[in-house]
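Take a look at this single chain, the form predicted alone, given in structure tokens.
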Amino acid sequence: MSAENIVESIINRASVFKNRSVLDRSYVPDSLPHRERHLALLAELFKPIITSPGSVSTVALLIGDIGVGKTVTAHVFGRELVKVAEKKGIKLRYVHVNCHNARTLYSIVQSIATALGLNIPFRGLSPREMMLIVLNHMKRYDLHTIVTLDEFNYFIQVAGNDAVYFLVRIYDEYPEAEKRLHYILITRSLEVLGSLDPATESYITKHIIKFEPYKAAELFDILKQRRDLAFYENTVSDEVLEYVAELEGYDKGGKGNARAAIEMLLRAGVIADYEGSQYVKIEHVRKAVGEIREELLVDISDNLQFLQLHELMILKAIIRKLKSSGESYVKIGDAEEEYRYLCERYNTKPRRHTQVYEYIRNLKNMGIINTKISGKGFRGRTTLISVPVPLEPLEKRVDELIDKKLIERD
């Protein structure tokens, strides 16, 4: 097949996606599941911009680990407050600056000026001179501005205390001026603020909004929102979303990172398209995990060599049941039944249930499998088992080790 035919066949192939951009990191949704309280807190803090514009300069500090919604919450809040201000006849601008890219005082002030549409020759001007131009521009055109400094820790580390103090306490030098400039500062922890002097640190930490990692149920709601916008109907089941959510959910041992969960769903969809599948399946998610978390594959592969023969056999049984069912979890009873079949096939006496349960607990402790207790949809309570990585290469490696153990035994 020619290169042209290869490319054309892929382009013309049906896709599970109707709008992939919804899964992009830069996408800002209309609503934020499980971040309503954070939006409300921001609205309360920045309320004076609307009720008594110019009376006070507000600084809010958003704290939380990666992927917990800090950046998207700031974007959504800025967008919505601009709308509210417009209805009230107040000209409000929202400016978002990433300090990973703009790490110096000069580059941040320049970014603010550019976002506000100032066409000034920046070369030769000091940050202070540029900031005065910005403040005068805002006064002249009756503007108010919220500036979000994302990944603020980079700015602190590079620019230092004096630069931070200058930005957030600019009105200390002009106490009679109308307070038109406000800040939302975003960082992962308070630790980096320890390099600031006490006065600057206390000023910045006056209004802290903490973002906790997402739980699995919360991630499911976020993924469902994105699924409904990004994929064609009935191409991604709730079971797939639940599987992704439980892999990443903080209460299930994950990091609670919504960004990672959305990335996992995107990769699974891309893999489904590449394989020509009409649906995103659980195995597509496992393959996505294998691509994103290569270190997990390496760790599991390394740990396999330390397993006993019967631990390898129960793992193979789990893999076989997952492959045949196509589901995300297998019941411990079904896995044990398959294990006994394998023992017969390998002419090996099966271990008792209590020992099998110990094997499964050991596999979980080594990070090779995940387990949970059954909930809705199951009669009684039973242990459900899943494997977080692609099944085919894992089974191949398990088979190699089983064969090696059997040869050593004989």
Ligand SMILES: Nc1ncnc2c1ncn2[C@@H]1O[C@H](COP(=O)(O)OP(=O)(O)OP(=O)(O)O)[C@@H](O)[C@H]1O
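Here, rigid core means the biggest group of C-alpha atoms that superpose within 1.5 Å across both forms. Residue numbers count along the first chain shown, from 1. In this text the structure is predicted, and so the values were computed from the model without any measurement. What changes on going to the form predicted together with the ligand:
Across the conformational change between these two forms, the residue of Leu322, Ala335, Ile360, Lys281 occupying the hinge between rigid parts is Lys281. Rigid-body rotation of the smaller part against the larger part between these two forms amounts to 9 degrees, from C-alpha fits.
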The other form holds:
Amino acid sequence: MSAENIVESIINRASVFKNRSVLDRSYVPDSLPHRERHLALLAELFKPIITSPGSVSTVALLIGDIGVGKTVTAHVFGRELVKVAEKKGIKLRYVHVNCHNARTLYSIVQSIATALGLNIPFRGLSPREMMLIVLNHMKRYDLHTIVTLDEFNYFIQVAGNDAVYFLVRIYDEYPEAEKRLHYILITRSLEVLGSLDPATESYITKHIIKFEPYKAAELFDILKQRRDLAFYENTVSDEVLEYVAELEGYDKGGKGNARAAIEMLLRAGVIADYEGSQYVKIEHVRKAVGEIREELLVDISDNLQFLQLHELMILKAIIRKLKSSGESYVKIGDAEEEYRYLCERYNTKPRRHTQVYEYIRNLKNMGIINTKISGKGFRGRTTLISVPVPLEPLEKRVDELIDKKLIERD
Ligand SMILES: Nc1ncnc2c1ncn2[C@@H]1O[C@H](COP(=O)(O)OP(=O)(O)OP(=O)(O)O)[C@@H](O)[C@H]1O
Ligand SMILES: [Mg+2]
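Let's compare: the form predicted alone is above, so bring in the form predicted together with the ligand.
Let us now look at the entire complex, which starts with that chain.
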């Protein structure tokens, strides 16, 4: 195929994606499943801007691990509060500054000024002088502003205590002034605040809103919202979403990171497209995991060589069942049945039931398979087995090892 044909055929090929940009990092959704309480707490804190504008300056601190929705919650809150303010005839601006990019007092004040549309030449002015211009501007145009300082820890580290003090306690110096400037500070942990002097620290930790890592069921709802917007109907099943949610869910041993979950879904979709598949399958998610966590694949391959013949055969049975069903899990009973069939095929005597379960526990302890107890939807409770890596290459490696063991045996 010519280069032109390759490129053109890919472009013209059907895609599972309806609107991929919904899965971009910068996308801000209409609503935030499982962050309603956080939005309500923010609304409570910043309510005086609307009910008695100018009365108090509020500082809220958002804390939580990676990918738990701190940034997006601040964005959504800002967007919504601006709308409410507008209805009430109050001119509110929302400014989001990332301190990873703007780490000095100078660059932060400049970011605020620019976001407020102040196009004066700042060169030669000190941060303090710039700040006074900003405050005067807000007064003249009767503006109120919420400034989010995202990844605030970088600012603390680089700019230090005095700069933090200057920014958030600006009104200490002008006690008579109307309070038009408010802050949302975001950081992953409280640790870095320890480097501030106690007065400053206690001032910014007055209103802390904690963001917990997401549980699998919560990630499922978040993924569902994106799925419906990003993918064509019926291309991504609930089962696929559940599988991704369980990989990341905090209650399932994951990090509870929504960003990682969304990116996993995106990757699985890209792989499905690449393979020309009409649907995103569980195997596409396994491949996405394999891409993101290459070390997992390597670890598992390394561990395979320590397995005995019958452990390998049970693993092969699991893989075969997962492949033929296309599902995320195989019931332990079905895996055992397939194992017995394989034994017949390889002309070896199957191990006893209890031994088989022992082997399965061993495979789990080595991280080669995952297990969970079935919940609703299955009659009775049974152990369900899944494999975290792509099935094809795994089966190939297992086959090689089985062949080797069989030759050694004969
Ligand atoms: N409740 C939610 N509903 C919808 N999308 C969410 C929700 N929580 C997080 N997300 C999405 O997950 C991704 C990560 O969220 P966000 O960037 O807000 O995390 P963060 O807490 O700021 O992480 P970091 O500490 O790495 O900056 C974003 O794409 C965001 O839109
Ligand atoms: Mg963030």
